[in-house]
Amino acid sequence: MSNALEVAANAVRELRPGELVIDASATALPGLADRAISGLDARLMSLFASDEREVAGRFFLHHVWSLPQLKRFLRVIAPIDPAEPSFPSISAKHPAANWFEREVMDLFGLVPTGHPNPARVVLHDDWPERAWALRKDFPAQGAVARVPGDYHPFRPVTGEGVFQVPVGPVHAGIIEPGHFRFGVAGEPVLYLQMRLFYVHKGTEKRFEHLPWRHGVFLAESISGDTVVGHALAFAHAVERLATVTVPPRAQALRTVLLELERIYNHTADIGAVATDVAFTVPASRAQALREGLLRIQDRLFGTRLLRGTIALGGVRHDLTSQGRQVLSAHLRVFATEFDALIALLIDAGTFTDRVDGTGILTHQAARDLGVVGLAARASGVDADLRRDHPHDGYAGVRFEVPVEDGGDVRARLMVRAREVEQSLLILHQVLDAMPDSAIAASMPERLPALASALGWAEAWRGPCTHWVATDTRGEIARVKVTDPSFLNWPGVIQAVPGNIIPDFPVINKSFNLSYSGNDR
C-alpha cells in the first residue's frame, strides 16, 4: 500500500482492525486521492471535518476510503490551520467529494479551494453568514435568527420553447420535502436541479451533547426505514472504541435483523414502482407481503420496524428455537409468493415498457459520483460492505452480490429482487446454525479518552458509516454520519435528463432515497 500511495512504509498505521490511518498535510490530499483511486481502486466513503482547536489547536479534515481488495478502510487525516481555514478541493477530479466538501464549508467554515461550484449545499439562503453549526463554539441551544434574501438561484432557462417546471418542496402524500426544478423542451427533460436539506435536524451536533450510551437511540432515528443499519453502524464504532467483542449469537441475530430490514424495504419498493406505473395488482401483493413481514417482526421482536432491537454490545431481543421455526416457515411461504410477484411484473409487457431503458444511470457516472448500494450495483458497480468489509455474521455465510449492468429502473428493480433471494439464503443459513451464547457483551463504564473509531454496515439502501470520536472525558466529541442517500442523490440528477416528467416518479422511486438520512 505504501508503494501505491508513494508514502513511507511506516506512514500507514492500523488504528484498529480493518481501519488504516495516514497523517498528511492538506496539500498532499489531492495526490493521495489520485493514487488511492488509481493504485488501490479506492472508493470515497466519507469526507468530513472535526473541530479540535481546544485540544490540538487545529481543525482536521478526514478522507475515508474503502479499499475493497484489501478489505480495509483508509482514513487520511490532514490538519487545517484556523488562521487559514481552507483546504485543496479534490471535487473537480473526483466528483464524489462535491457535496462532502461543500458540507464542510457550510458547517465548519473551511473553504475548499479550487472547488468548481463552491456554493452552499446544506445551508439554505436565510441562514446567516459565519454561523458554522458544527464548530465547538457554536451554541447547541437556541434559535438562529434568519436573514432575508433571495431564493435559491436555480439555473435560468434559455432558448425558445424551454420552460422550467417546479415540483415541491411540499409533495402529495407523506414523503418529506425536497424541491425539484425540471428544465423541459416540450415533454423531454433537458436537466434537473434539486434543493434538499429542508429537514436538517442537527443530528451530528445533537450526538455531541448526549451520553454515549444513548447515542444508539438517536442513530436509529436518522432514517426511519434504516433503523437497524444506522444503529449497527453507530454500535460498531462504539464497540470498536471500547474493544468490546460482540458474542456470536448477537452477531447472528444482528445479521437476521439487517436482512429482515432489507427484505421488507425491497418488497415495499418493488410494489411502489408498480404503483407508479399504475399496475395495481402486483402493488397490492407486494404491500401484503411487506405487511406479513412486519407482523412476524412484531410477534418475534416486539416491534414492526425493528426499532429498539440493536444494543451496544449486542441485541435486545433473543430468538427462541420456536421463534426461529416460525420465522423460517414464514420465509419459505414468502419466497414462493415473492417469486410469483416478480414473475407477474417482468412478464407484463405494459410494465416492462415503462421501466426498460427508463432513468439510466451509466456505469461511468455511478463510479464518478461515488454512488453506492443497490443503485450502484444496478449500474454495474460491484461493491457491498457485507462481502468487502464483513461485519457481524457475514464472514460465515454463503451469498452472492447481485449486479446488473442496465442502470435503468428495471435494473434497480431486479437488483432488489435478486437481493431478496440472497437475503432469504442468508437468513436460512443463520437461523439453522444459531450459535449458543449470550446476546450482549458488557460495555465499560467509560470510553477511552481522545480516541476514535469507524463503524459501518451495509444497510438495504447502501452503506451506513459512523465515525465516533471522544473528548478528554471519554464522552462523544464528534459523530460523522454518512447515509447512502447523501452519495446517491447526485445520481438521480444524472438519470433523469432525456426522460419525460411523467417518468420522474418511477425513476425517483427506483432509487428511493431518504430525505431524512440525507439531510440529518
Second form
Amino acid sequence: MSNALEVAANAVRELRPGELVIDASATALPGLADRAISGLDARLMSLFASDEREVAGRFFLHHVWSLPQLKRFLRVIAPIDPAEPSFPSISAKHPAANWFEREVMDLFGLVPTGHPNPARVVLHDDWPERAWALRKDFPAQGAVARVPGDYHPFRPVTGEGVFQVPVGPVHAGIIEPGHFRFGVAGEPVLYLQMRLFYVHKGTEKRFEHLPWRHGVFLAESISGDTVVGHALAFAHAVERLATVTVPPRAQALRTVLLELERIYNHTADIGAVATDVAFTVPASRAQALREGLLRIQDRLFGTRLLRGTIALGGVRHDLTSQGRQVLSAHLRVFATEFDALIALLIDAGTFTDRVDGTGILTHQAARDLGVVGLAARASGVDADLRRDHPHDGYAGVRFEVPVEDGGDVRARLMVRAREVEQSLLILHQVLDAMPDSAIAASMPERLPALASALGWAEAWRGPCTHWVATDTRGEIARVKVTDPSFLNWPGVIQAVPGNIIPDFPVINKSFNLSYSGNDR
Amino acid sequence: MLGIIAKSLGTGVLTEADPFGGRASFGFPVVDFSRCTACGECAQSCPSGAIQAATPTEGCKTLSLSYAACIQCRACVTACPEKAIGVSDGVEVAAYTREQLAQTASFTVDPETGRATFSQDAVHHGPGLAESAFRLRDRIRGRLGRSLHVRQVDAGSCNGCELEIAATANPLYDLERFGIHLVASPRHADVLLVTGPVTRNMEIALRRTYDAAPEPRVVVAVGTCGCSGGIFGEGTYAAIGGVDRVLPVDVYIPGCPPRPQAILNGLLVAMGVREARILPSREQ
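Could you output the structure for the form predicted together with the partner chain, given that the previous block was the form predicted on its own?
Up next: the whole complex, starting with the chain shown before.
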C-alpha cells in the first residue's frame, strides 16, 4: 500500500481497526489522491476541514477514501496555516471533491486553489462575506444579518425557442425544498441547474454544543428517513473513540433495524415511482405494505420510524423470542406481497415504457462523480460498505450486493427490489440465530480528549459517514456528517438532460435523495 | 389489465373506519409532580431542552415541561430516580398556542433537609383551549365549510414529518374522506401545513408562500421542530426556530414526528371539527 501511494512504509498509521491515516503536507494532497485512485481503486467518501487553531495553531484538511480491496478507510490529513488559508484543489481531476471543497471554502474560509468553479455552494446569496460559520470563533447563537447580493447567478440560456423553467424551493408535492432551473428547448431538457441548502440547519455546529451523549438524537434528525443509518454512523464513531465493544446481540439487533429501514424505504420508493407515472394500483399497494412495516416497527420498538432505537454502546430495545416470531411471520407475508407488487409493475408495458432508458446515469459518470449507494450500484458500480467495510453483524451473514448496468430509472428500481430480497434473507438469518448477550455495553464517563474516529454505515440510500473529534475536555469538537445525497445530487444533474420535463419527477424519485441530509 | 382489476377487488377496502383513539406505546412523558423532587435529572437528560429545572428564588424550585420541544426520546423516563415520569399512550395532541403545550410546577425547598416538595399545581399559561378554539372558529367562520385545502411547506424539516404527512394520504388513513385535500399551490390553499425548524434559507420562501395564500389562511405547525425549533434550537446562524417565529400559527401539532392520526387530528382541529387536546392520558 505504501508503495502504491509512494510514501514511506511508516507514514501509514493504523489509527483504529479499519482506519488508516497519513499525515501529509497540503501540497502532497493532489498526488496522493491520484495514486490512491489509480493504485488502490480508492473512492472519495468525504472531504472536510477542522479548525484546530486553539490546540494546534492551524486548520486541518481531511481526505477520506474507501479502499475496498484492503477493507480499510484511509484519511489523509494536511495542516493548513491560518496565515495562508488555502489548499490545492483536486476537483478538476476528481469531480467527486467539487462540492466538498466549496463547502470547506464557505464554512471555514479556506480557499481551494485551482478549483474549476470556486463559487458558493452551501451559502445563499444574502450571507455576508468573511463570515465562516464552522470556525470556532463564530458564535453558536445569534442570527446573521442578510446582505443584498447575487453570488449565484444561474447560467443564462440563449437560442431560438430555448427558455428556462424555474421550480421550487416550495414544490407541488410533499417533498423537501430545493430550487431547480431547467434549460429546455420544447420539452427536452438541455441542462439542469440546482440550488440546494434551503434546509441547512447548522447541524454540524449544533453537535459541537450538545453533550456527546445527546449527539445520537441529533444524528437521528439529519435525515428523517435514515434514522438508523445516521444514528449508527455516529454511534460507531463514538464507540470507536471510547474503545467500547458492542455486544453481539446488540450488533444483531442493529442489523435488524438497519435492514428494516432499508425495506420500508425501498418499498415506499417503488410505490412513489409508480405514483409519478400515474400507475395508482401498485402505488397504493406499496403504501399499504409500507404502513404495515411501520406498524410492526411501532409494535416491536415503540416507534414507527425507528427513532430512539440506537443507543451509544448498543441498542435500547431488546426483541423477545415472541417478538422475533411476530416479525418473521410478518416478513414472510410481506415477501409474497412484495413479489406480487414487482410483478405487477414489470409486467405492465405502460409502466416499463416510462422507466426503461429514462434518466440514465452512465457508469463512467457515476465513477467520475463518486456517486455512491444504490444509485451507484444501478450504474454498475459494485460498492457496498456492508461487504467492503463490514460493520455490526454483517461479517457473519450471507448476502449478495445486487448490481445493475442500465443506470436508468428501471435499474434503480430493480436494485431496490433485489436489495429488499437480500434484506429479507439477512433478517431471517439474524432473527433465527440471535446471540445471547447484553443489548448495550456501558459507555465511559467521558470520552478521551483530543482524539477522533470515523464511523460508517451502509444505510438504504448509501454510505453514511461521521467523523467525530473531541476537545481537551473530551466533549465534541467537530462532527463531519456525510450523507450519500451529498455525493449523489451531481448524479441527478447528469441523468436529467436529454429527458423531457414530465419525466423529471420520476427520475428524481428514482434517486430519492435527501435534501435535509445533503444540506444538514 | 384483468390482473390489476382482480388484484384491486381481492384487496378490498383497507381504510380504517376510525383512525383515532389508537394507543401508542409512547406518546409523551407525563410527570407525576406529587412524586417529583425537582432534582433536575430529567432536565439534564433531555437533549432538546423540553424539560427545564430552575431555582427562581431561594427556597423555591420549578420544573417545566413543554411538549412543543419534546422529541419523545424517553431519556427522561429512564433518568428519573423517583420513577415520577410516566408514559402516555395518547397521541392526538394539538394546541392553539405554544404556551398551552407547556406546564410548570413549583416546589418549596425545606431549608433544613434541602428536600423539595411539590407546592403548586401544574400551570398552563396563555388563553385556555376553549377560548382559543372560539377565536379560531370566529376567524374562519363559514369560509372554509367542511373542506380544507392544504399546502404543505417544508421550511427546514429533517423529512421525518413529511413521511408521516404523506402517510395520512395512504389507503389506511385516507385523509380525503374528511374533506381534506393536499393541493399543489398556496393559491389554492386554506391551510399551510408547515414543518420546521424554519431555516434562514427558507424564511423568505415561507413568507412568500404565506402571502400567496388567500384569506382566511390558517397556519398549522407540524412536529417538534415546527413547534419550537426542537433539537436544532432557535436563533442559531442557520435555524430561526419554530414556525411562530416567522408566521402567526393557529394550531400546533407536536411530536417527533407526530403520527399520522395526530396530524389528521390537528387538521380537523384547524377546521373546527375536533377539539384540541393537550395532556395525553397516563398509562403507566
